[in-house]
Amino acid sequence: MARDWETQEHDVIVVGAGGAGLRAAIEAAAQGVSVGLICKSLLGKAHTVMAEGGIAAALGNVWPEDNWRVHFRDTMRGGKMLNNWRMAQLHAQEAPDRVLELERWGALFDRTKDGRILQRDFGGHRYARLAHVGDRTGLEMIRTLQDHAIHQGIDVHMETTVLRLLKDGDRVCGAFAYRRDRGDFVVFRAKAVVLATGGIGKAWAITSNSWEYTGDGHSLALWAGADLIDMEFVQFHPTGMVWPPSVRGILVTEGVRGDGGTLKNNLGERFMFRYIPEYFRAETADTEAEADRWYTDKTNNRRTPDLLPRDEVARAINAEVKAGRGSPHGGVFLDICARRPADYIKKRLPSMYHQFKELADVDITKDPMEVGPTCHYVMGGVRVDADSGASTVPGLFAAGEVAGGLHGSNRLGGNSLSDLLVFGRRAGFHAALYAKDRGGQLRVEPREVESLAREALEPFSRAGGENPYAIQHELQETMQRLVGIIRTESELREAIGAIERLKERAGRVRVEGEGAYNPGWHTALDLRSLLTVAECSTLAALERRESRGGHTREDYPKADPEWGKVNVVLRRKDGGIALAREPLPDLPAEFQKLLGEPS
């Protein structure tokens, strides 16, 4: 196994090739700088593809009353007011332009009868706002961005995992990585780095996330000295597949409910009417009859409770299952066939139809689906400047799920794809400007690289040791059991103790074979970031003594106004992780008035 390394040099490197990474790379290249795009898997294999329902943007094509102010208000309310208001403002204002830009680049959207981009309903959005392509919107977005990116002269480094960011003094100066297909090390020298690595879902046992989502970007930023915020807020998407076991956790798009699907318990009841929070009741259909009228003719623009924000729906499903009213396999029923004809379902939701038919032998045009909460998204991430995407470390930027602030304590469905476009573009633009402004040669310390290489190879040299798969499995079960939808102080403290023991065991992992295509080695290296983000999430959840959005404490069941004014901030200190409570940015008076208005 080679212990030397190759060197690549770019003005800007982008780590992650999903929607945020591709959009950042495109924008940076447009500024005339050299760009390297690093992806852990193959180009096009990104979690953006899983965002099936649509891109949230106030185009006003279905409801002319919609505008960026309403979108801003929905986002802030959905996040329980813990959002960075400036990020929410920029997101709502710029999302329509980013969607139209995608269209100019060749994206094919579903259309209204008069030829405009069609928009569908989604949870927490007052108006039908999601531009979509059936239930394959993320796939179309990746296809469009990828086709556009490859014509910009961007160097793509596939099957490459970044293990550590490199610094010259206080500045980021590149990254140390390895090629998964060869086992070789590579040093990327760069004046600016954009993290677009996605989330942390593989720290939980039941998740919609694929193997890549091991919290790499969150950990890289923390290790480099950046701040993380809001790591306690983990979104459990209310509707993942629960049967058969081989596909448990795979996402069922919110578009099913947006197109008329309803949630029912084993008594056939539409149970969501029991769980309408007072905050939403004024704008929600209060009876099933009113919800039926809303679906059939849209004459009253009020919400059905099946489309409440995801945190509310996930907790309601969890409550029904605990009360013994769940489906046979531990979920609830999602029924669209009672409302929509087969041709409509196959046209509007082709992926969902084929997914259930092929993987679960369920025909959703005839039978309801069994669904339940699955770990899906983390609202927390790298603390960034709202306008530029810059972290607290010079030269380091972040965009997409790895960046915190926009979504507050709970993300509305559809806001993820527009987040990627809006802030991917901004991070790429400002990273390029930063790189242009910082001339001179950056110094990469060879001894640091040698030390990182030795550390990465250590699992091969141990005569005996721990199995990395066993540690990963125990971590996932620990997080699922103790840091899930409902948390308590005793269980969180138990989780912290378990994570500490797993960290000790991870330092003794052993793997065999060579570096090329060695999944055991890959897992051993991923453990570092998985354990780091699990610890961050658990520590932050213990610190926040209230329930808000994606964080529910059984021992503190209500939202506390004082906690609604602060972020929980995590940063490295003396080899460990330190926590601090720091105030949210002040909300301007004009937005205070807007958020206080009735819907």
The other form holds:
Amino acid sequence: MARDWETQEHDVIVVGAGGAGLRAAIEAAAQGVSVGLICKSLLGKAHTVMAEGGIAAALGNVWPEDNWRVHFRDTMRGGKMLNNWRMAQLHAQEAPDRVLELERWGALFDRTKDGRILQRDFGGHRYARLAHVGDRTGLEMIRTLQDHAIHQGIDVHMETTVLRLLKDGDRVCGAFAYRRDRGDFVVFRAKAVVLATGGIGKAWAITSNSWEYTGDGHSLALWAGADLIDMEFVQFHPTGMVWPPSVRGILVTEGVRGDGGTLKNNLGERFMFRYIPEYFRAETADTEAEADRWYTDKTNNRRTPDLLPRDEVARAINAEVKAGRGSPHGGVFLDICARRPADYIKKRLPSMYHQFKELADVDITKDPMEVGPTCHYVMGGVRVDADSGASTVPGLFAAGEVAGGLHGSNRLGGNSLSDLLVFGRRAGFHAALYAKDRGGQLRVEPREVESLAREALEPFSRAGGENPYAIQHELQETMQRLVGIIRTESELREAIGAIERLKERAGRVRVEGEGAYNPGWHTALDLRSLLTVAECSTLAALERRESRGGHTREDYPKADPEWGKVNVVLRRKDGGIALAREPLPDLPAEFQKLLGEPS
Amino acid sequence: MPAVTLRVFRGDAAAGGFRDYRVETEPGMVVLDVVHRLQATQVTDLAVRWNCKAGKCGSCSAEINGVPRLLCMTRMNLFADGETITLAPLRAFPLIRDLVTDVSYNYEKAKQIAPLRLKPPEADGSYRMMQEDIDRIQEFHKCIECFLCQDVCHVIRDHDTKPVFAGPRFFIKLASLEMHPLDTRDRIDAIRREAGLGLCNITKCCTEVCPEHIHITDNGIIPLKERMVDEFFDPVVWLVRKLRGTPKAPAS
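Next block, the form predicted in complex with the partner chain, ref. the form predicted on its own:
Shown next: the complete complex, the earlier chain at its head.
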């Protein structure tokens, strides 16, 4: 197989073409620089397409009382105050403009009676805040961005996977990648690189994430010398499908609960009332009667505990199942047909209706769904400057799920799509400025590229060897069993050992066939990033000896105020990964006051 | 459930043919699960394109027993016991390898469609749209770009019309812009000349294979054809246009 490569040159390259990558590319192109957009899949297929419920933005169309301060407060409380406050501020302030911009680019959100953008209730949001299109908001968002982007002079490189970032001294100068259709290598030379690669969910067995989510951007950044933060915080979405086995993990939107669905155990109890944490007690209904009244009178009643933040609901479902009160296939029941008529369900939740009907033979307008937690999102990621998305490596930027900080220890539903738009735009803008300001000839070292190409092709020539799919499968089972919703020191240590052994075996992987569109080879290449993020997440989980948000330690079940002041930081050191605890940015007094207000 | 026989196309543009494989199955599986099991256990380099495995991204399009379908939304219990399941790549597009085709034709067509040209906002700077005015276009926006409709369309499949024919996916794209309350372009001329709508003879094959159940023909193509007829072949409209000139901006 050919070890040579083609070279592409752009001022800015954006790695990843979901919501954040597309928005970054559009903004960079608008600044007049040349932009290359690299997608691991075909354009328009990135994970954003699967987002269902909506985009959180304090437009105030349904509740005029809503504003960015309330959204900021909800986001910080949802993340148990571990959020980067400046990111949470920018996010809440700019999300409405980003949503209206999508509308001007052709997006058609569901409407209020007076013709404005309708907003729906979601967990942890004080007011109905999510702009949405039924339960396929992500599709509307990615298609709108895609159709806008293709007219902005951006070069799109589809089915191209970045394997390593290239550096000239301290500075990033491009990326080494391979094209899937031919199996050929490409060197992208660039003055600035934006990572928008999404998450790491494919390291777990039960996940809502698509095949692309192998932690590529997290690993590329770490290998290039950037800091990662908060990698212990992994969100298990409370409601994934649990049956049949082959669809286990597919997402069931929080919109089901936002639109009137309630969780029940096998005794028919609405068990969430038993799991209201002190932290949210003042704003949550404590009787079924009050919760029921809330659906029609939100001014005089508190919200149902079915809509507590995701970490709370996922732990509650986990506990119900462990206590033997689960559904036949190991989940709990999610019932919307008891409250809403069939027409309403089909109009508001068409994909859910379709998905259960076609994949599970369940008619959700007549019967409850069976649901259970599924690995959904990583709060942690590349440590970035809040305003610019710049990482700690010069020339390297990150936005969206691959960046850390905004969501703290737990993300609220709806805050991801808005994150992609707000920080995608910011990263694209600042990457373009950086590329313009820092000209000069950057050097790509041919010997380095040669060695990367040789390394990538090694699996074809090894004798004997391991099956890449088997290693991937074992890693997923390991993470599911030992680094799941509830963690404990002995299991985390066991996971570290298992990952170490899998890393050794991954070094002996052998693949068959040729380079062109070879999924076995691709899986072998992905293993490097998948194992890296699994290790990062496990190390950080072992380090944080408390429970907070998406990180629950059986051996340290309470939140510890001291741990609430620090991020766990991971960075490359001497060929390994070094851990540090570093203080959060100081919260200005004006925001402290805002957060201290009773709800 | 017992093992099944999958008859899978293997090969590339140069050479290829069908090969049979026995694969174990379990209850509830979709065809993509069986393909993945085949990949993981027997044919590690079997090329198949997929992403979400939830019917939302439209990547895993193929021809199953001759019918264009999504591999991830086709349940195994659809087939009779002992039935051989034949998997072939989309026939209308150039083959890359095994079940993967080069669908770049569709991306080229998408680029040729002029983007939305926005009308001025309301006095308060906002845009208002009524739900009933966007219901039909929201149906078109459900499209996941699986390109099954493009694959099954005989104008594309059986005739060499790619340069002059956009195909059903892009007819509903054009319809969604033509009917968009905020768009100011007159697209009918482009729909006739560049997209080649006249070549479609409404056999509804596209509607039949759409996994999103979009009424491509009835709600998209036929209304566009009616607008085209009104604009180009109605003698009264023709005369009015001759006398007044074309009021709306052209599409490109």
